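Take a look at this single chain, the form predicted alone, given in structure tokens.
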Amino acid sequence: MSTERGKGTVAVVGGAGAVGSSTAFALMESSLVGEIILVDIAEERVEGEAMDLNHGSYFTSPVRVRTGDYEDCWDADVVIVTAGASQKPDETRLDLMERNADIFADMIPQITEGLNDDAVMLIVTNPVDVLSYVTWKVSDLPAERVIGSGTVLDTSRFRHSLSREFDLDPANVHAYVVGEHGDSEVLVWSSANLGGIPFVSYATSHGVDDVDALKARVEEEVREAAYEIIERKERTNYGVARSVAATTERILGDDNSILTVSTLVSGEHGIDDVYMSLPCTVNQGGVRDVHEFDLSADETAALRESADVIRESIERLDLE
């Protein structure tokens, strides 16, 4: 464990990316991380990122930054997993999901064989549905301590969305996106209020004569944010590491917060044995709860349809 008292060990394997290494900045600002460490096949680079952020530490709260390999995992408080294959030209997110798979396959018993009893793995990896699920059958841990970012990112997007349009503090909207971290994501508009008000009501008392209109404007401006972004600057990893860094800080800080991370499902709203979004009481075990909340019929349909493009993606994979 970290040799700060009271602070946590976080382990990023994938250090060296973009994703992985804005993660590792983005929680050097927590008072509960004591140490990180960077894991990457790409060596030379890691070793560079360690030491950027080691000099940046002066203004942050203590925390040490170091490389290491996957044996440095093992007593990590948490394992966070950015690491995998980008999608070539030319290539389909199938075969994308099919190298990753093998890649998660070799790589995360390594992570787990000497992994302590009580650390939390972290997917962050596209698709992190897919991957969380093979991570859960190659790793043999426990489901609640292999969780995925999930859509925690996109409910983040969902709430901004909200708040822009109504020119309020995001901490005031609550509303979620669940279901598959992709194109079948569900934004779950019954249950949406801001400040407390619900969605609807609150839209039309402020001048929202088209409340369809504005919905689906919303749908797709949340729906197409990767898209939008990787089409000017190649790649998310911000939002994502901000996202994941939250994650990491409710984990630690042992919070029972609920996040939309991606979790085994097992019989909420009829679905079975796949990994999807659901609002999740999240702590120093991982997932605490999944907790199954009222959805209208659509929702409903729509989270089922989600589950149902997340199975046919596991079981194309040889898992057995």
Ligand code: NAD
Given for the second form:
Amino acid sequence: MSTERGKGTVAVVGGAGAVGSSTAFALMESSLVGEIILVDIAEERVEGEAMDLNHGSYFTSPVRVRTGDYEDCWDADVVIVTAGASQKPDETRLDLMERNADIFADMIPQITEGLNDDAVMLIVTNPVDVLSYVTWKVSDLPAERVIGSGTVLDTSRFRHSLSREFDLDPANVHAYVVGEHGDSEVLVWSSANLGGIPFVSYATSHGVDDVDALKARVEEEVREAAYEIIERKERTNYGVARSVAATTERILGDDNSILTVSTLVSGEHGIDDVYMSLPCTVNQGGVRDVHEFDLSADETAALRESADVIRESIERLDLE
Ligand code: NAD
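Got the form predicted alone; could you also share the form predicted in complex with the ligand?
So here's everything in the complex, that chain up top.
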């Protein structure tokens, strides 16, 4: 780890934005983080965010927040990228793609040209799967060190939704969302379980008569979550900030945690050369392993369709 006290340094590019500043706020709670560097083209605003965040440091474990430039990312352990335009009401994440791909083509080489060999890039800007692929392509970094925040947030939403249906601690809900972080994402019901009890058995033994109706309700809640929030407050920031901070902690802690981050898929489930979320073992080296589920035939088909959605978007960009 890169700071004197053996704690990690995290750079947040886009740190003056709603997601970047909320992520910095969440990261201040972590005993693994010693320094947070906020980088943003909005110079005055990013200074204000750093000042404001620092004034809470009396109540957190020792951490310093400062502003910096792209070069200040070079010594970081984790570089989180939230920079870019954000989703407007009724706009899909893929609509954002071209605007943000241009920003990335200019910005990423400036971050990676002097980046230390051990750093992990964690991309959050939407469409996150496409922009993680763009980052990997334009940076020449090893794929395991370029991660997208992926469906870690959607997986949390899925668990939250099921935990509320059954009045359970979300920690006892084991269920994953995979594929695109977006409209084509796939909720994996076939292996979902509550405290080790398969979802359908749990539901039917707890008074649920119409399991399909419950599934449809949860699917809609999870898939529509971002749209519902954006309609009310124009952006999402706290849920994503928590999920990105948690992913960063698993990286800094070298935890070998299984998370549905977005990663380069190379043959899993018959899918190739696309970034999307599958359960991955994550540690200080980035993605250690990509895992294949035992999916139902319908889930496999949906996952391949989701990969096609992302691939079509990537192909619309001229990356060669
Ligand atoms: P925002 O507009 O509040 O913040 C974006 C920040 O990026 C701004 O401060 C802007 O000045 C900065 N910026 C733009 N170009 C830059 C550059 N070249 N270098 C440095 N900084 C630059 O937007 P937001 O609400 O924070 O959202 C940020 C991104 O995160 C959006 O793309 C949004 O869709 C995405 N997002 C992703 C998830 C997820 O789960 N992956 C969830 C929510 C939002």
